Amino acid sequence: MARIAYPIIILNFKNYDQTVGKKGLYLSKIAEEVAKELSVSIAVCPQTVDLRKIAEEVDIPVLAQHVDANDSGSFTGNNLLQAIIETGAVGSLVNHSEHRLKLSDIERIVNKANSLDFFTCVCSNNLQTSKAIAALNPVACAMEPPELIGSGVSVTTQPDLVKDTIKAITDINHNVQPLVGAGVSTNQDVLEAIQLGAKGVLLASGFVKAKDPKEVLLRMAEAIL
């Protein structure tokens, strides 16, 4: 099963129509092609039904957009993270600007994700959420202002406040790596993140929706190298 290496590349595939059934998985073996022509970590996040088909057919790790807090037992339309698992995703997004959760769900869900060692990655939309999200020992915390997400305006145009963000959260937990999002669109995006201390990316439009995504994803490879 593939695991989680640093510096990391997530591609979050949303809902967007480019992403779904046989285009989410032509766009994971993309993924999976760039991973192992330049030994980079690139880690890809389908929709919830897609999960299992494209974690059987790819060697790069596959992670849920979302989980629940809940456990088993009557729930309906829920993300159960045991049944995430059984997919054969080996993490999820959690908190993510366009699902929002309340801090006390975050902490079942990564106390949870931890005993299974089961990658989560928790966003946070500012620097105070960090913190508090370093608090709770996620693996990783992705900062990602949620008025640059999908703007084409990358985070790293704010560099005082994605340094401030990581020196926060290693400062409060130097076990959770921390990421950067939101606007992350082209090599010096990926670039800048890097130099200024993130230890990965999160992205989406700006590779689900690219004309080229194998070529624009080269190059953000090419820049973590």
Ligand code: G3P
The other form holds:
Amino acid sequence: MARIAYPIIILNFKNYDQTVGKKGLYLSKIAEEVAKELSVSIAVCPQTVDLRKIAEEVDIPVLAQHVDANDSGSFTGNNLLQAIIETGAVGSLVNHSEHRLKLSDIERIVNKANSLDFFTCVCSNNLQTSKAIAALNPVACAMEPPELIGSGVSVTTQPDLVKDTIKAITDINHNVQPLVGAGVSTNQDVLEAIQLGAKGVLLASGFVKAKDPKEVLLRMAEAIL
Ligand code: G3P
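Go ahead and give the structure of the form predicted together with the ligand, now that the form predicted alone is out.
After this comes the whole thing, all chains and molecules, with the earlier chain placed first.
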């Protein structure tokens, strides 16, 4: 998969005010600077309307926050996979806790994405759903306990859940990169995630809402190194 490497830090911009338009580009440039300064793999997930602009301006992987399962045709308001690819995005989050999908749609998206060499990071909310998702063969599966999302309390405060989930994912399908997210806010959280066996982290508020996002990301990238 072009330009995606592990361990990886994936930054989800969500619909935060701090990521709208030029602010999203500014944060993406910070991510690019840190990725280059420390040679660490960092991807950004800007708001959908900003995908093309940001993909044109930065030389790190740009991912969509969501893609739909439908084919081209008479559908309104969906994120058509082919159209997302055309923006310059190289992959997408799928089934984020804040944008849940049916299992059959996740399967459709993953199959289509795999055939187009398009990166998928499918989110799960616990160990059991992580197993189901691993069986669908996405590139990565990011387990995020919903109650910790945006809480500032890291998923790594539940080390057994993280370890068991990573083992379950790799037992079902060793090709799937196990990631974790929710509440990841500090370099220590990132370090613990990697030490527990994750191939990367998915985070949002700890970066987007930080007083000094570059400083926070630099420390996280150092932890990954
Ligand atoms: O997509 C990442 C996310 O759901 C976790 O959010 O704010 O807890 O890092 P946050």
